[in-house]
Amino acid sequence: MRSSKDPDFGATGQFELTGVYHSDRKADATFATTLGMERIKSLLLLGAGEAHLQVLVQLAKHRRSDLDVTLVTPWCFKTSAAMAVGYVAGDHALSDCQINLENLVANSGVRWISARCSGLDAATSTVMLDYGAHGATVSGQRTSSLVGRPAVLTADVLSIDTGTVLERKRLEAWLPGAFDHALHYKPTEQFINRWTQVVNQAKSQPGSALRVCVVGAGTPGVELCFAIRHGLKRAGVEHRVHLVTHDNGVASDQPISVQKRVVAMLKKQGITVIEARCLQVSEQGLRLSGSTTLEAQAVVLAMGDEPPEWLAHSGLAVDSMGRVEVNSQLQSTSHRRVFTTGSVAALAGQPHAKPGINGQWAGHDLALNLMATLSDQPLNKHTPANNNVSFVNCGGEHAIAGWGPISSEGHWAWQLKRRQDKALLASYEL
């Protein structure tokens, strides 16, 4: 047994110990030859979706000290956006929806450099960072002034999870207004601090309605509809809560006698559903087709988002909705030393499928695949789980459940799939 004082030359140590960061290879190199190890190699980690949360627990179970790992990501802490929706109905506090980020870094032994990537060139394996205005974290520390944070970084194996965005170009082009004056569902982190000013802003500001508008009526802005009245409800702010589908249908993403519990739900919450598309959003509200204008304090947009921009410049080969196009082992097609789970993947060959794969299934092959491709191991095949059942969070503790054909709803559903959400979120607690 290893005895307290020795040192642990995990993934964190042998590097802060000398400030160096493993931007540089030869440096890499010659330290880990110190060490009496051939070398010493890296592993990147591009965003904290929940495919990575299930990497840092198994590095967690089982350090290697070959091995260093960083973490790319500009939070401390990663929110549930299933358990969101019912922290803003009032169901929820805001704790048990929030996963402690520095405890899990802390505990797998990596180093966390909070911080943006702007940049990717997948064929020398180099991430650009981007620290935005408000400085940037290491290991859970405010970076010294007198430790250059670094501009670029490389490393053997790169894995990115890092979701969809919302970039302002792009969102401009398509909905001109929404980026200075919508609020928008993604990332969460960000759209929990928004909305919890506005319920602060209208509860002290008595005697007037709230009118919000819910921009995409998929599952995330139906739920969120859902939320904001009960939210509000409970918050004792008079509202008015508006459905607007971008001519996509209600739920649409969803089974059949899903949709139309959904539609019958919105009905009966009072909830308006206006069939339009939205052109633009001002400081009064919306624009919509047919010369038609809503007025609304609060717009909240639950669509739109995509996969970051700089993946398509990025050498990778991308699908036509610039997702990076993975084989089974979840490896890019193209550089065999890039992984990608989530959102911003697409399994290659199936232009059928549903778009991305989930983090929450494909966490634990993703930590196998990322050791095995470190040790010049085999990879072992992803299956995605079978998982039929659905759920639609409608406020007020009720929810629907749907599988096939068949669906049903109440409060066991809200149950269920309450207690699914925490049980994903204690998983990750060390």
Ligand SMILES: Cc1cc2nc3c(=O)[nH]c(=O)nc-3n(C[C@H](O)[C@H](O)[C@H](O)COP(=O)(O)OP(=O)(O)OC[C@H]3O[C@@H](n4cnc5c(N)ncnc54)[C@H](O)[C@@H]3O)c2cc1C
Second form
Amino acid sequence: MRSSKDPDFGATGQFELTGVYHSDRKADATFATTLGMERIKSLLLLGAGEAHLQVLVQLAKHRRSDLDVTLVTPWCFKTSAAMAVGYVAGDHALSDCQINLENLVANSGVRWISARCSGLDAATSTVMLDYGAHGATVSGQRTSSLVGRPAVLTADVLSIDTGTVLERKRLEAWLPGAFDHALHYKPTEQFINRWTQVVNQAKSQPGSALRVCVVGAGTPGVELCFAIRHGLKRAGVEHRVHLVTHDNGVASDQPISVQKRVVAMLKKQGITVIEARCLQVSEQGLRLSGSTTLEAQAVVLAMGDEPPEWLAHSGLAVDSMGRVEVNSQLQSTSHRRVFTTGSVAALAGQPHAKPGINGQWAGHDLALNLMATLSDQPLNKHTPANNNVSFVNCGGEHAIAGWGPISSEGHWAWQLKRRQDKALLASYEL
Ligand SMILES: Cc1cc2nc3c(=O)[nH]c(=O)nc-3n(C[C@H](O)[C@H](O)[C@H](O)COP(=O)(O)OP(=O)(O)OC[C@H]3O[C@@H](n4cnc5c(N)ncnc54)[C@H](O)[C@@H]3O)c2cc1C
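Give me the form predicted together with this ligand now, not the form predicted alone.
Let us now look at the entire complex, which starts with that chain.
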């Protein structure tokens, strides 16, 4: 199921050492002195999570000539996972789900390195880069101080917003066969490519029903089931969709009243829920607990992603799940010049709090604190967004909305969600 054409950043555990980063410190110092500054300071943004996109927006609005900013992220666009569900369902075009990073980078005066971070030494603020099997580019306005493709980078301040990942070694130990035979919902860019291939292949073989199994019944897994069913129906592909869940039930991350609506909607749409532990994935489908097997031509994993292993070896203080421990200013509790947001961050002492998970909101505070650290100014406290409305996209322009114990559903909820998602994407169009 894996395509040799996909950039396979880090998936094989190998990376090329292709050059060394040489910041021309002497030239930078001369430039800084000319401007009456002590020296140009460097900021390294790892990953294009939403908080970092917001930092780029802030940098574009308030350009600073005393700052050398580099963004490391593999793709030249970012695909919104929330909107991608609508693409799979056939409700949006792919271009509606994508944020053009090249524009954002150019307008914010940032250098973009198309690579993946594969190692980090927090003590020396050094980052190792993996360019994947298909090469990469360095672009942006500040390329003059780069020689070739740098293998390592250092910076005065680091910020991490890379999201969770699926690592072959850990996945193979947990679910044999899954890395090679299942599609994972992360990274969204790769999932979209592979899912489009599955649908096209099914369209070219009419007559046989496509059996799809989604493993993992949190909100992403449930939304994917609904979207896959609607998308296949629209594409005229005969299909059967199963949702496999173990332990936690369906949509357990949602309020109880939303969970009940989700269960009813799965039934209404003819999606079978199978309660079993998934033991193995093969080309034929799934082997489940209770000595049962489930035939499938496509298996989608909507679980199993974790913070990347390189964070665990970085020297940064991490929690029991491998997430970077941060204080209320989004700053690492062990290294004051390292900041972290999104799904790889954990608020110290509050394991259930999600610091900076609302990326747009967190990005404002993160940008302020990055600038404050670079100028040795006091930091601001990040207050998590108080947004209690949650949505489950059911495909077919229908969604379920929940506010604490109350829930409702309909086309209006889908429209509201779509408006929110679109407004977020529009805020990155500079
Ligand atoms: C099906 C689905 C539906 C969702 N629906 C919603 C929704 O409706 N509303 C909502 O708020 N959230 C939704 N989410 C969650 C949301 O999309 C984000 O995944 C979540 O907010 C976590 O974001 P993040 O900032 O941690 O990282 P991500 O958004 O995952 O971003 C990480 C970025 O870092 C890059 N990267 C990864 N590894 C590296 C590396 N080693 N080096 C450099 N760059 C790297 C990635 O390419 C990516 O650009 C949904 C997720 C899924 C899967």
